[in-house]
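Below you'll find only one chain, the form predicted alone, shown as structure tokens.
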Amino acid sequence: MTNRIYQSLTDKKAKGEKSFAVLIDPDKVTLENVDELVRLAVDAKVDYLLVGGSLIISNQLDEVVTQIKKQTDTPIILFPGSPSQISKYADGLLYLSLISGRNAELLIGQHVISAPFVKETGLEIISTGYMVIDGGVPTTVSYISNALPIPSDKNEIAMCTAMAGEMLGMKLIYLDAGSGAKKSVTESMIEVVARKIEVPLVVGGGINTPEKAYRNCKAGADLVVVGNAIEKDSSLIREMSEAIHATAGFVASK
């Protein structure tokens, strides 16, 4: 098991470089159109490809990952909604612990069950403190997690939760407003959290314009994840990538 993906994230963070990940939901793509999506991502110099979703009902996770592998050597990172959403053909796994909620099953319970299988896959495991932030509407992730999201205006709660996650050993902190969110994580929340942690900060959910992605990076996000907006308009990939990478060299003040 290597730490190639995580090392690339920390190296970029140290240099003030921002990263862009396109989220591909196996339930929302076909094996035919995933090729075009990956081609656009490669042309736009996307840094990582996240694969996963809250449900995964199509039973084609392995097929989607292997199809992507045929097109690119861009790192493929699993973003699972449950322990069953694992493919040994990917490169890495965000091992999500829902630190924003009080559901013990998603904090540690499901990890205990999945640990032996996950270990055997040989995937690069990246422990991730996952924080669901209120995105203005009920989302699949908030429903499935059976946990209340952190209110979007409670920056201090988000800050303290992120700090606790880092001190408990999480390698990443992920602020997520959820797929289809009406509003993304606020720039003020991103800024407050970014100032108090040293590990890379991931932000996703409700990011539907290049300008919003750019501002999130300026506020302190190290990795911006976009899925739903690109599902609706794949041509946004290049504009999003250019906006995010335009912030290279910017380091948020502590």
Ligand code: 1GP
Contents of the next structure:
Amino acid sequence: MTNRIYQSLTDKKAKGEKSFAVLIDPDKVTLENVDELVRLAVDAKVDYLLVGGSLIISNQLDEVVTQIKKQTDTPIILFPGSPSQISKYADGLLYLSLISGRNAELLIGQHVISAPFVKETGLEIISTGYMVIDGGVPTTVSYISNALPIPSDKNEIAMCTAMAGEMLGMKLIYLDAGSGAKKSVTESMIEVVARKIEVPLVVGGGINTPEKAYRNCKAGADLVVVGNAIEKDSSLIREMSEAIHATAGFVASK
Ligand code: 1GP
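Given the form predicted alone above, produce the structure of the same protein in the form predicted together with the named molecule.
Following is the full complex, with the preceding chain placed first.
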């Protein structure tokens, strides 16, 4: 198993560079229009393409991943809502454990069931402490996970959860307000969490303006994930990318 994707993230973090990932929901693209989306992403120098969603209804994951692969070398990282959403054609996998919840199935149960199959794919596995933060509306992830999100103003709970995840050996911490969240994760929560962990911090959910993406990076996010806003207006890719990459050289003080 290679370590290429994770290494690139930690190298960038060490240099104070921020990364941008576009989330592609295989249900919301067609094999035809995904080409245009990928072209825009490549032009805008997007760092990673995340593919997945909390609930995938269609059966075209392999096709979408291979179609993207034909267009670009940008790493394709799966962001699965369940073990059935895995494609060996991708490059990496966010191996998510829902550490903000107390649903044993999403903490470890489904991992046990799918472990041999996941290993066989040869994907780069990136263990991720996944934390769902209340986004102001019930999101697909908050419903499907059957677990309480962390209240948006409880920075200390988020901080302790992230610290525990890191000490358990997770290589990334992901703060997610859920796709289409009304309120994205607050900058104060990002700041508090970023100060207490060394591993890269991923932030997503409801980030719908370049300004928000920029402020999240300033607050301490290392990787910003945007899905919904780009589905609605793909021209945002360029502005988002410029805003995120404009924060290069910024290392949050501990
Ligand atoms: C959701 O963090 C991702 O899991 C992205 O959210 O679709 O709201 O950008 P959006």
